[in-house]
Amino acid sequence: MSKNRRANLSVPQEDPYFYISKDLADIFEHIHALSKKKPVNVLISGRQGCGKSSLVRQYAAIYQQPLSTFQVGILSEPGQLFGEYALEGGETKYKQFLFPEAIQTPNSVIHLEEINRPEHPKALNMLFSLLSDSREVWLEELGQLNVAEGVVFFATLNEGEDFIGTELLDVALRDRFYFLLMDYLPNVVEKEVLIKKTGISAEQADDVMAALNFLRGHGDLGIDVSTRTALMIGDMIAVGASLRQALSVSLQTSQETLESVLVGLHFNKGYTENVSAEYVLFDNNFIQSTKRA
């Protein structure tokens, strides 16, 4: 085995400030325990940004397992996240890759990113094997594969109409696993996440927080606000941006939606900014009198 495939199969580093619901910390634990008795596999859905992905690197880091992310949305046949053929030296050779590994190394975790979204529905075909009782797959370049003992799958997906290039996934292939949804964390822990994490004060948190309800109760608007998004705000203001600024370059929205924000801001908080119409130029020495600034 190289260096750089043991290093794909190390634990990840544990999240300190990563909060979910009380209930959903304890099905994790049954479903570790689950994983020491039979074969586990979880599908977690959610809106966009919600920490689906981030809560399988915690689960791995917490239990102390390997973990290995395999995107779906690369997938165009039966078999290629198992390897390829390539040619080398002149010759064609089968390359294999590392979901082999993965698959037969004890107690480790397995990511299937996006499950719902591989370039061609077929190339799903060889998972109803693995994610069955039996847990094996027969490949004719590679011979038997097992699933090790312990391995635990998890799966996620967006689903809905706001996702373009994603399928309703095969009813056979869903019935294999258990089911989490995720949604948006309430408004106290979100603030306390935005604190810990970016390093904002309660009071910079508090506008964030009410630029973030606003959006998220006006549906008219077409913005649905992720906490990966409330991150990246809190991020920016942490640096010396604005509100207006980091909801600006965050948001990903028109002048016109921007400004419905921060008139729902300063309506419902009396939040008021000045922006400045003076042109600078960018050059070093305008980065040299920032700093002194």
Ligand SMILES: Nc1ncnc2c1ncn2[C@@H]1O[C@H](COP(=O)(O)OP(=O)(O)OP(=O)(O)O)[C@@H](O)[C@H]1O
Second form
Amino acid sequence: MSKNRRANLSVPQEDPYFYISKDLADIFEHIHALSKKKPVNVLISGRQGCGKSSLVRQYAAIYQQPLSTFQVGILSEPGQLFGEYALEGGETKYKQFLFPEAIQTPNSVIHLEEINRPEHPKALNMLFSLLSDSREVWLEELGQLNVAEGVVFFATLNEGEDFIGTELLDVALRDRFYFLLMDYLPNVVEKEVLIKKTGISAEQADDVMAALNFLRGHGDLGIDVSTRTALMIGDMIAVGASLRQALSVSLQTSQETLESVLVGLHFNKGYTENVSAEYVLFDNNFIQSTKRA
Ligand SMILES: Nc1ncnc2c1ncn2[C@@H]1O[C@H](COP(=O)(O)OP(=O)(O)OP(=O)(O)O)[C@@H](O)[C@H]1O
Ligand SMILES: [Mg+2]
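Show the form predicted together with the named molecule, please, because up to now only the form predicted alone has appeared in this conversation.
Every chain and every other molecule in the complex is listed next, the one we just looked at coming first.
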């Protein structure tokens, strides 16, 4: 086993500022208890950037279980998670990947990302038997593999506008999971996360929240603002960017839409700030002058 592999199967660091509802936290306690007695699979759906991956990571961190993550969204054939044939010194050899090792590691947490989006539908075939109560799979190259004691499978998928994601999943596969639907954090909690994670002030966080609420209330603008985007905006402001600059670089939208957002904010909150029309030399002197300022 290489060093690299062992590092991939380690217990992740706990996020000191990770919030979920009390109800969801309770459910996770139950899931954890159950996983000590029976095979457990959990499917988490939620919009982009709402915290699905961090939730799986935090679960592994607080229960001190090694985590490994696999992108199912890029698989194009069934055996691809397990290994591949590669040319080595003129010979074709089968090389095992991390996945077989992860499933055979007791108490490990295995995160299957974007399970609803494999490039080829058959790519999931081998997962069926692994996720069933028998928890085993047979491969020509590796023989029979049994899932170790206490292993929990988490699968995540992205919820779309009009669907929760699971519709896209094969019924037989969907049937093997407990299902959790995640949503963005409530305002007060998201503000708290912003302050704690980016270091901006409560006043700055209020401004960011006002902008976020405006955007979220205007689905017609087609800008989806996740917690991840909120944190990107906060990080920018923490290093001195104005709200306009932070929004401009974090939202991936046209200048026009951004203007309408800022006008909306101005209207709602009296936020004024103009883009400077000035051009400057972007050279070492500029850097020095911003350092002095
Ligand atoms: N409940 C939360 N408490 C604290 N931080 C959070 C929370 N939810 C999300 N975050 C932060 O938001 C960012 C995005 O979260 P994450 O990557 O887990 O989202 P995701 O749902 O997996 O996104 P994607 O759909 O793109 O895979 C991370 O930096 C994470 O730490
Ligand atoms: Mg994710």
